[in-house]
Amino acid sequence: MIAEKTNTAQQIIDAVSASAGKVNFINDAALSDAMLFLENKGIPTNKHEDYKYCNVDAILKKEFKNLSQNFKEVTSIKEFKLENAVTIVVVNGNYSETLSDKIILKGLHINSFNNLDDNGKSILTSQADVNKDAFIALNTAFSGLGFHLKVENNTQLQIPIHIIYISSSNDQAITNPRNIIEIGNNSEATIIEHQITVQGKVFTNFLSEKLIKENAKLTSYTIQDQGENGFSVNTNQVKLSRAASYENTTIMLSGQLIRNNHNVVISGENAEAHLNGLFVIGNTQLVDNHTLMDHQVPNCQSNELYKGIINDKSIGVFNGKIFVRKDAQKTNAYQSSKNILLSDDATINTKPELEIYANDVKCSHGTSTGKIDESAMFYLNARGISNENAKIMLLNAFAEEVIDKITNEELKELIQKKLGFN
């Protein structure tokens, strides 16, 4: 098994070292590290407990046994742009500068990796390690060229940052964007991510690091519509410091495979953490959520709610775990997953997970599991209402409560008309 597990990890080398060369803004030591690990880990099969419902070497085996590597130029993103908000482009992995707003905005910097300052040099791969993850290990051997944004200290950003992270390909092809975040100390910024794959088959392995300094705010959504023949493996690590507070949404709009991995650190007290997550699939997609909030010191909180809708043979996963130190005391965690099957073919898995070395704390998790309500439907049909309208209604109603977490009236407005909830 180990064997097929490298063989597959070294098709994906092959193929894009040859596309790619050797990057040269991550340190010797962590490239080392993640050829590494990738040479003797391979890339999960569900053999791995983290992947069970998720095979990843399986898919990658099946969906993309001819990588090309042969991508196709991005000229315009008119069509995906927000008005009210500045624009960041990442095409194919690489920062576009040229396809990007060259709006100023005080105390806001955006730096490519090959400009970093010793500051980014110090915190890339800070929070990613390559040793525990096969995906943070292929995208730290093969990055692309990916940017650093920093707001400073004591800024308050009064228009969103809308950063498109958009790939094309003629064929098969894999991408590695890669980004670090950093909210300074008392500042407060709102980040728009959205994921969108145009043309070809595309295997997006998408990495962030987000630092949230002292009594900082980051409020952040993330839009997946990668299409038909979109995947990706998408990972997100997070550093809360004191006072600090960190909310993220996720809409999952389309991409056949969909894996989040969502990790967050609190490590300063009186800091809070929301995850929020709504997914809505059909045919023979899969998308599967796994978050982790780790509590290593007292007085924090977190809360995480995530709703699927799920149709035809498709798969819903969510596993989420809170994690409490023996050093967080008064530790408030809670988590929520509740999803609606509407086909008897339609499959959701759950598994929701507390490890607390703590005493002195409040934690819980609920978990549901459904068809749409038998009895509001008739009560809706009473009133003269179609079956196809009530539908429509009921399933609007469930998502409402993620949807409304959005708080940027341009960006919900888009996510309602995608989902045809308006």
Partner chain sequence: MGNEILEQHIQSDYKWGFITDIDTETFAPGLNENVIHALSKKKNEPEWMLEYRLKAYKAWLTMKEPDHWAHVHYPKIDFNNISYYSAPKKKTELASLDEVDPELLKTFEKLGISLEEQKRLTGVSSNIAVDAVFDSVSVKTTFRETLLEKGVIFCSFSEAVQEHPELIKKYMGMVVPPTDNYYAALNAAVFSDGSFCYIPKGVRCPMELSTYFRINASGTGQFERTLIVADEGSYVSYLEGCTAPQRDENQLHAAVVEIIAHKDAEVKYSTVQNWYPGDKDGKGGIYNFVTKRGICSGDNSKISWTQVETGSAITWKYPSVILKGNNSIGEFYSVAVTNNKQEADTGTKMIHIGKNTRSTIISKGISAGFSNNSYRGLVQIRKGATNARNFSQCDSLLMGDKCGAHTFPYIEIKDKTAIVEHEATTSKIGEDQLFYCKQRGLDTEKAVGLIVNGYCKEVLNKLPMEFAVEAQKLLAVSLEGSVG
Given for the second form:
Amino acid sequence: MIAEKTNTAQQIIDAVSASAGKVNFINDAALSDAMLFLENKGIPTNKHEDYKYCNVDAILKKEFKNLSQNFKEVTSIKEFKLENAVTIVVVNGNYSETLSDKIILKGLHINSFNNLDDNGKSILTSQADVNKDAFIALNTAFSGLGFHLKVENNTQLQIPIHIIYISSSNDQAITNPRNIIEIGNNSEATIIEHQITVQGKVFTNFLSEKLIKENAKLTSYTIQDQGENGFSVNTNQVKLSRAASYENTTIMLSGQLIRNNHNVVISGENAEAHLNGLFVIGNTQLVDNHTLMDHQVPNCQSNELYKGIINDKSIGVFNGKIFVRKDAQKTNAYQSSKNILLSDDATINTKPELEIYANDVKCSHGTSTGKIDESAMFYLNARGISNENAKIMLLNAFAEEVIDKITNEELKELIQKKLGFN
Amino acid sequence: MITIKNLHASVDGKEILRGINLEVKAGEIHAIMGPNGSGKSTLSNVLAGKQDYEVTEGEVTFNGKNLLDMEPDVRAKEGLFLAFQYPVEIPGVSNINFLKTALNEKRTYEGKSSMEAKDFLALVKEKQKLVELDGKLANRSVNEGFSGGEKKRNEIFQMAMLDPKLCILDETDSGLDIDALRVVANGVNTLKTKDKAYIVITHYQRLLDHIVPDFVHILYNGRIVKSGTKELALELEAKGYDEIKKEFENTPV
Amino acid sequence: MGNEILEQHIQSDYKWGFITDIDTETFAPGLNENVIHALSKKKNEPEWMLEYRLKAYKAWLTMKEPDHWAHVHYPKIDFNNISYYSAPKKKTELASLDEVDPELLKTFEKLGISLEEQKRLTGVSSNIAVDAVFDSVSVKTTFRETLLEKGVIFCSFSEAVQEHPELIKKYMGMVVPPTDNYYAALNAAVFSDGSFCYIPKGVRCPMELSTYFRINASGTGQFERTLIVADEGSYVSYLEGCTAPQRDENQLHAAVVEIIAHKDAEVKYSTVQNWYPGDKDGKGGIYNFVTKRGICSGDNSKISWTQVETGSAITWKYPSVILKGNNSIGEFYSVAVTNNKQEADTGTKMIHIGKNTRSTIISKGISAGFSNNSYRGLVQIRKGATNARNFSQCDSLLMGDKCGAHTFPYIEIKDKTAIVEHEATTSKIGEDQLFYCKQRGLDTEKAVGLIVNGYCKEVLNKLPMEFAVEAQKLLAVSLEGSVG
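Counterpart to the form predicted alone, namely the form predicted in complex with its partner chain:
Now the complete complex, all chains and molecules, led by this one.
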């Protein structure tokens, strides 16, 4: 890949280094590799194939001229709490023990990166390769104080875990929240990751390494709601062992820039992965979803469903890749991306890729972009429904396919309320 | 015509046929009946030479030649025809082109010249009538978008076109309504000659009301446990398979 | 091509691999301004043509060889190790066919291309006018007089530069500018010959036009240009065929094809690409780096690309349509087969600019052996392209477990009234289908051929009759031995 290097990375390094100490929980090799990568490759511009439709370098240059790293403390997260969930709070990139619930669930452990056990240390940086991507490198070099969430073997967590990433800054800041999520053999958990910015202009560079062990199941939700001053790049590096199951539903509610890199490595047979996404964007928002389903072994399946409603001058991107390695026979992989453009200035770019090296597979993708179905509009009009209401009904119906993937009722209601379709 | 001796076959290492013995002479119709999972379809697939089936023991002689040594297409060219239980769809390949290729392959094998287009089309017309197959189907892709009944009639139509010596009908009656069943049976009966033999594999007796067998064999647990004449089929219909199961389930293999 | 010849093709791997022993005049390898001067002089070109070449050459020097985005792998090309001109020696201007070197006639006869106008192709009712290009020059263009009666100009590019400079000046580089990309720039600098075709207003070209490209000389590259201009309300169907000798070296073919369709005009361009693909170990073969693009410049115009790609060691090719006129239509129908160690990165670009523009993309990729076969395509709906429609279907078929099949579609939409649909599937030949065919008496090769042809039918149906027959046979030959 040819990427023209700019000095954005250096500016970030200077600003962040000045305000933070050494990250002592990441091993030295990874730290130096990360710095080296940033110095050599920089922040990607749109010359980089993976960032063709998302010039993060230019955005950072334009929007974060004065990175002061002048954060504001957050003292209460009451208004964001879910009634029926265990809450974990990360403030400005750092795990906050005081704001988080005391953990009393059997089989669930949370350790801050300062108290990692050997197992935790061995996982940290093992999934997210610093030499693969600038934002992995950036997070690794300047990682916030993250946590290792571990569900022991043979544990069925009945209550969902709600992780709130909250940021607040007096002016411009960058945070690097990071975590490890490990679901033990034969265990099951539901995790809701919720990103919020309450004040200031914040660039969140999120990184999560998720391990789903044999026969384990993780149902995960990502709610991105950082407001018009929120900018984020989010990397999920997920690894599935034998018969593991992973389902993520990402709802992109607000944020000026949302770039999601969701990489799923399927390394055990009979595992399955499902990624769903919904974005409803307007103004000058840019939302870019990159997914990778890396099928390394036979007899696995993956499914993707991404839907976008794009209004005003906003830009939506979906770039999904199904990668089937040589030995991954009997892979069943499907990917679908559907979009509706609502305005004359809106843009959608999609790039659904298949890269396949095994012959006994069933892989397919479909993508479609269109406008609101005019005959359906007319039908509703003819039944006395106003244009405005008819439009809302039809958009709701379009979004419903993704929202229906949310099985947690409390969350589902919250999302429906936020989207304003009901 | 065909002699099966002590035929054993397995799929994925699991033995399904455990010593079949059967002799079918020209002009005869043999019915093979049996409950689900007794090995009926395995027998037809083994005779046609499907890859996934491994013959572990026994021999099959077809017109004096070793059938098991032949590739599937050679078996077909030698005159063995299998009417599939689930005929496969081949998108983009027209029925007519498919049949023409198959027919000419067979003729080449027999040392005959390819059929003239005119004669071929006349033959198609004639045989289509036999199974009351809509002429339009000939130009559609092989089995694609055909109804269940159309697929089965298409199998018999192909059989009529290729003029085989031994016809194996694998559950041709499954999924057929009574009219289609009559049409299919009618086709088979019309095609019957003293040089041809039939093996009719079925779960139910009702097909045998239309295609009357000379012999009936009951297949159970991979072996023929009982043989008789057409009355055996009626007896089976009256008693049901449970009776057979009870009688033979403890028979040592 | 005649059927008998096709029958022979079935017998062996690559039947077109023979070498014609003929006296040639060949430039020493190397590329610099002097070579371009010499080339231009050789062709007795006017000053403006030389300037065009030199400008392109200077641009090329500043450009970088594309090396990162296409899914193909090959060693760096040494452009100074290629000869940029090779032509059969001829004494005087040819007055009639009798004066063409009999060796050349024989070569084209052997390839199934008749340069004698009274000879008709087997089983073909209409005539086809052929421009036969041998290495760097056009040897003969048939039926020129017949066509001229209708006002259709069909000649070699070199002749067009001499005889129709106003048309060449107007249209050359209009769709593919000399600076478009690395290989287009190289072509603009060193192109040796090619075909030119102009269909005047309201004329339906009375016969299929065809160019047959033959690389013969060793150590050379072939850089031809094709320019097709369809004036208002005209129609033409154009065919392109190509072969090369079997050599251990890799040879570069960097062509440019430009199509301009004016108001209400329609151009149908069909290719059966059968360059030497290299041997089973990947030794030798043609590098086919081609820029093909058409513009529907007027309202209601239509450009349709149909290609059957079985040859070349490396293919890098994206026949595209710029849909500028309102209600214009772009089509791309492609079958790409790769076997052994071949690599293909091919697809199309549909650029929607005008209102109510429509495009259809049907791509069928078949990979066998150790090959890699990629579809890469762009559908772009620009702002203001109201009611644009696109439908794309990209299917891949894998034969064997050592090959790869990839799909890289780019879809960029900036108009809310657009409706764009893209579907892609990857699968293998069904064991059940193979068994069914075998049970009806077809051997494996025949069964595979039949199933693959069925799979590609949507595309093959778009080819003119005689080409379709050739393509079907070619598909079967290309995949021989790919299923065990």
